[in-house]
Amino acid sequence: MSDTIYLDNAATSFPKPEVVRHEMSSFCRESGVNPGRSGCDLGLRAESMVLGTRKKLSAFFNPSLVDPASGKTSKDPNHLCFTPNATASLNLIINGTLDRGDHVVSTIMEHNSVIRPINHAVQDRGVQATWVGADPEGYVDPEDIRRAIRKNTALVIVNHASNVLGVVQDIEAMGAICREEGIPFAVDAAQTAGVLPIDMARMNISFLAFTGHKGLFGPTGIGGICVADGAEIRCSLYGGTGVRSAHPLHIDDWPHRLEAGTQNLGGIAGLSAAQDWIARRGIESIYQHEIALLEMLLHGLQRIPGVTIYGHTRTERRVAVCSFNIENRMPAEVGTFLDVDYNILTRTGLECAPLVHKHIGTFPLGTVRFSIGPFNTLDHIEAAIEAVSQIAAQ
């Protein structure tokens, strides 16, 4: 893999940062039993480490809200309850707060893992949902939020940053619109994560779903919702916890309201060493870095003939996420040329967004996406421009 250019950081950050994976293998080998299932110091040692894990989640997010009776703020570690990924995540929070005759607010730049969930909610249980446009660029007017709440709306779900297009939206904006109107505010993180700051007291989020191996630079198979103080969300996942084994009924508390069985503990770890790495490295100056490297691959591309760049060219207000096509060839075909003739990998077609899709007319052959990490470099970029050049010109 060493000549390899891996451009699709969006689906996966590649490679991980070298104390990941050394932290999985020293848990696996030295304490990996299972936690919560035994008073042995090995399990106790697990224990610890998933709290830990929990606590460095929490601190990142802060899902602190303001008592406002005493004025002072908590913060529960255990609200971050840890899923496979964004989307198992996603479906505890929408199967968790919606029921039959309620309405739920989404947009055009959802996820599959929001979409879906969604018209299941719809087809299975009566629930009502209204798809927010969005602008040529892919932004969503807060205020068409408002507009379409009702008086059933029993939550409102956003894709902070989107995986086609890499805009952001004004999380801030839409998190003050549900305080006003005294709606639960959910945001799919996926993109986001690792990448930018994220303040759930601050941008009044009530559930953020976020997924561990893409900005947060963890393993596969490991992820999370982290859950404000006070938010209400309903048990939808049973089994066992390791505690209280007797009840009949799943229990209640956190954070086995939304975990059971056993965990990712090897993900949980690799997780843990990729927080501290992050704040080592510096969430801005990763953030910089890959701006830094998109900039000069929007200027690069922009200047091929043929090649039609989606979303808009700034560098604000966005991740490092970049949609093309090339005038008269598939986006899957382009991909396989970048692959195999450049060993650039890359993803191709419509990104599990075909709402996204719809609205800027590549539906449904999509697009070729470049995406940017922290281990890419200036000739990584140079290759690529230099790649879809001699493509282009075929």
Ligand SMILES: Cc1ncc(COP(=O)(O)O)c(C=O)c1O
Given for the second form:
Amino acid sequence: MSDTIYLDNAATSFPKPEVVRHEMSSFCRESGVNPGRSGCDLGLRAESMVLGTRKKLSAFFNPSLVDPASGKTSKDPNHLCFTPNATASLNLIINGTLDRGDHVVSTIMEHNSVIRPINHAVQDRGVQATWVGADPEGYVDPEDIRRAIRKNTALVIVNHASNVLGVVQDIEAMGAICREEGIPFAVDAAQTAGVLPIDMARMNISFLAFTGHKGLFGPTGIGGICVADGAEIRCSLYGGTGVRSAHPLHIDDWPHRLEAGTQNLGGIAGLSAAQDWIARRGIESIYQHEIALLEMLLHGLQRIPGVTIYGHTRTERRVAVCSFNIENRMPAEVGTFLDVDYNILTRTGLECAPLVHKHIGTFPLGTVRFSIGPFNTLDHIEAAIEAVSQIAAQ
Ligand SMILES: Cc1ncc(COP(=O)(O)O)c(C=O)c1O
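Take the protein just shown as the form predicted alone and give its structure as the form predicted in complex with this ligand.
Below: every chain and molecule of the assembly, starting with the one above.
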């Protein structure tokens, strides 16, 4: 594995920082019991680890939390609920906010984690949906979001950065429009949490869906949803919470409203260590490292005859994702060559975002996607450019 060049960080970041593995292992050895279900010392330690991680992540995303009693802004970390991944969070948001007859505004830049739950809501509950388009580079005009809003619009839900084109949407402008129009605003931050600063209060985000295993450098199986105060969301997952067990229905209190059953405690421990690792390295310096490598990659690929890069080739307003094709070569075939002949791991195909590929004309075969992480080096990028150049010349 040591010679493998991993360029599939948009699927999951790899490798994980050493401290993540260490923390997960020591949590399992030393205090891995079920919090809320036992009052023993170990249970309290586990509880404190979970609360500590909620606090860290909540501070990281800065949700707007207004205490209804005092009217003062508070930072109640219990509005951050853990889920298995961004997909589960997006399902909770879509199923917990849309009723029969409601209208939802989303975009063609979405991942299937948004497209499919909305399509089910349309099919099963008579929800109406509008998919707002994008310009050729993949940017959505915030004013198009405003134009799509109707009297019965109950939710606007938008992808922060595309996992195909890497474009970063103007979330702040979209949030301002939703505030003016009085519509809850949800953001899929699967590709941006830990990569770009996200300030829910400033960006007027009602619901933020994030995953732990990409830019937050945690393990797989842990993610979450952060909810601004006043944002209405019903629970759609019912079960044990460890508290108020006599109650016949699922309880409304935070964080239990959106958490049912035993949580992924090892995953939360790993995510906590990953947060500390990000804080030590600095989110800006991780981003600058990735973007510098992206710039080099784009520059190198652009000079290879027969290579088409999708989206724009500048580095502003984007994350370190690059989709391309080689003329007359199937993306899956290129991916196999890169893997087998050059030991370079990528993602090929539709990358779970079929509407984006229809938009850029690469449906149904898709693209080859390189995505860069903090452990990639200049040598990795040079090797990737050289490999693509040799494949294109064959
Ligand atoms: C934009 C986007 N949204 C949602 C997801 C789903 O994330 P997860 O697999 O962690 O649920 C992904 C994963 O690739 C993604 O890129």
